[in-house]
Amino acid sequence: MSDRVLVTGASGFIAKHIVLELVRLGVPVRGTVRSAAKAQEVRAVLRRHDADPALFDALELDLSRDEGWEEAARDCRYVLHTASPFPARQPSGKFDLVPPARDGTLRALSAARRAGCERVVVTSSVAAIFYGHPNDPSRVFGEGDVSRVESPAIMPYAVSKTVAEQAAWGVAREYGLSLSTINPALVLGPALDGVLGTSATLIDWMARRRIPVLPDVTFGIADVRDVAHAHIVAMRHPDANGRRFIVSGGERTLRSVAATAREANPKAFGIAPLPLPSWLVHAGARVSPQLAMLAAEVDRVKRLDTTPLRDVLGIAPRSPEVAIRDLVESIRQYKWK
């Protein structure tokens, strides 16, 4: 077997830092994408950032339908799960993103299991650990925990992340099949083209006014790059088989988080959002489930365990506001010409 990777959803914001650098190291990459644009474009990517794109070849693959993920998966080595559902605005369906985001994974682990591939690394999130649970400051959350799905406070993407990650873990128990899951925060730092993922589209409507108000909520924040580089440490070493990796550089503020972009680059931010109270969040919770799910969050710190990113896979993380502040050049560049 050669020693190729399959990373699916390889034109993602992670999935771009995976493939280059993969790429870089010199170990071919085939990733699946939703249309042959999406190939040029991680192609792109990889010429602009001195990689070589002969490295990386692609195959048009569907979440949802079962064909061509046997052939995507031949004489790969490793499988990156990295594609999922992430919706800038969440459905009003509570269970809307299960069904591509858990079959999907299936998939994936199907056609890895059916290839031989040596390992599978999962592409989850802190959302499938910490939602739902009761609020207690002293309580750190570690890679035992798992979010609650009955809860009503979750969100559409908590729910399939959730799900899938649960999923993912009982296909590897059914058959032996060895696997990792990285599950990062908030995920900020560069983008390496005009292509911003989810999270760092929250960076670009700060600066162009689509966010005028900030609630009191806090999020754990893991730079793209600590993320990437754990999902490849994850694939190769030995400890790593059962684990879920938490990534995280540490627990900002919404506030502090637009703080810190303004301070990178005053002209694009210009004023800053004004400060949303948390009793207009609470009030707004009675009528809307929307805001009920963010009234969850406000006033509330989920403090996050990282120690097996630091001792198992040797990754101490960057922190936010090197995360933030090369988000915010990186958009500069690609973006705000």
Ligand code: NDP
Second form
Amino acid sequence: MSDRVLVTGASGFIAKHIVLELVRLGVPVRGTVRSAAKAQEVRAVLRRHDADPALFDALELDLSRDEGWEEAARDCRYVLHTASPFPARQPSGKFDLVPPARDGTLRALSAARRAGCERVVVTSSVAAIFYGHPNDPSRVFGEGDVSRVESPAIMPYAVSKTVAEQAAWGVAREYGLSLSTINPALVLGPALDGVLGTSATLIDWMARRRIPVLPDVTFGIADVRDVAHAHIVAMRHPDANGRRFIVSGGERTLRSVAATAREANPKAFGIAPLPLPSWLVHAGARVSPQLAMLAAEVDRVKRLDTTPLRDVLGIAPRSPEVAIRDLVESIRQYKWK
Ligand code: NDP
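Having gone through the form predicted alone, I am curious about the other one (the form predicted together with this ligand); can you provide its structure?
Up next: the whole complex, starting with the chain shown before.
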């Protein structure tokens, strides 16, 4: 079998970093994309960052359709399944994102199994770990924790990530497939081109004043380079089978993210957005389901255990400040000019 790696959703923010790192290591990569234009986008990234585009070939397929999966996984030693819907705005239905997320994951795993791939690494999320649990400031969330889909305080994206990841573990158990998951916090860090993913778009929105007020929320932040590297180490590491790796460089408030972004580029970020008082969020929660979800998040910190990332994969994650600054600088370079 060749050393080829299948990367699904190769045109995504995180996946482009994975493809770039693999190609720089001389590993041939097959990427799945939704259009020929997206494949060109990935090749352009490889050229721009001095990596050989000849090591990358692309196939078009969709998470919601059966066609193309077997061909995609053929002759691949590993599958890195990153593709999943990650919209900047949540849909109205709690389960709306589940079909592409879960069924796409099952298609990827089934193709990997039939092709005899050695390991599958699924890009999950901390959203599949810490939603819907009671507020307990002393609690540290770790690889044994699973979000509670039945909770009213869980957003549709987190539902989709939880259901998809649990479906993957079900298949791995049933067929003895070697599986690891990477569970990143909010992923920031440099973009490789001007096509920003959802998480990078949040920072772009701050600069464009499309986020006018900042609620008192705190979240973990991961650097995209650490997230990409974690996939590549987990794919080959003998002790990574059956493990879930949280990637986070630490927790920060939304206000401190905005302050770091402003320090990195005072011109783009201008005056700080006003704080949104938590009492207002709680009052609004009575009439708005969106604010009800936000109300479950304000004034609490969900701390994350990154011991498996450090001890098994040997990765010391970059700090949130490095991730924020490098993202701001890359947006300036590719988008704001
Ligand atoms: P992007 O939106 O940049 O990437 C998502 C990828 O999934 C894109 O390549 C997209 O294709 C593809 N995709 C979405 N829907 C479909 C579909 N129906 N069929 C085929 N492909 C599809 O986001 P990220 O790179 O940030 O996300 C990658 C993964 O990381 C996702 O699984 C996400 O849930 C997870 N994650 C992300 C975090 C973050 O903060 N960024 C945090 C934790 C987890 P296209 O390019 O054509 O749109």
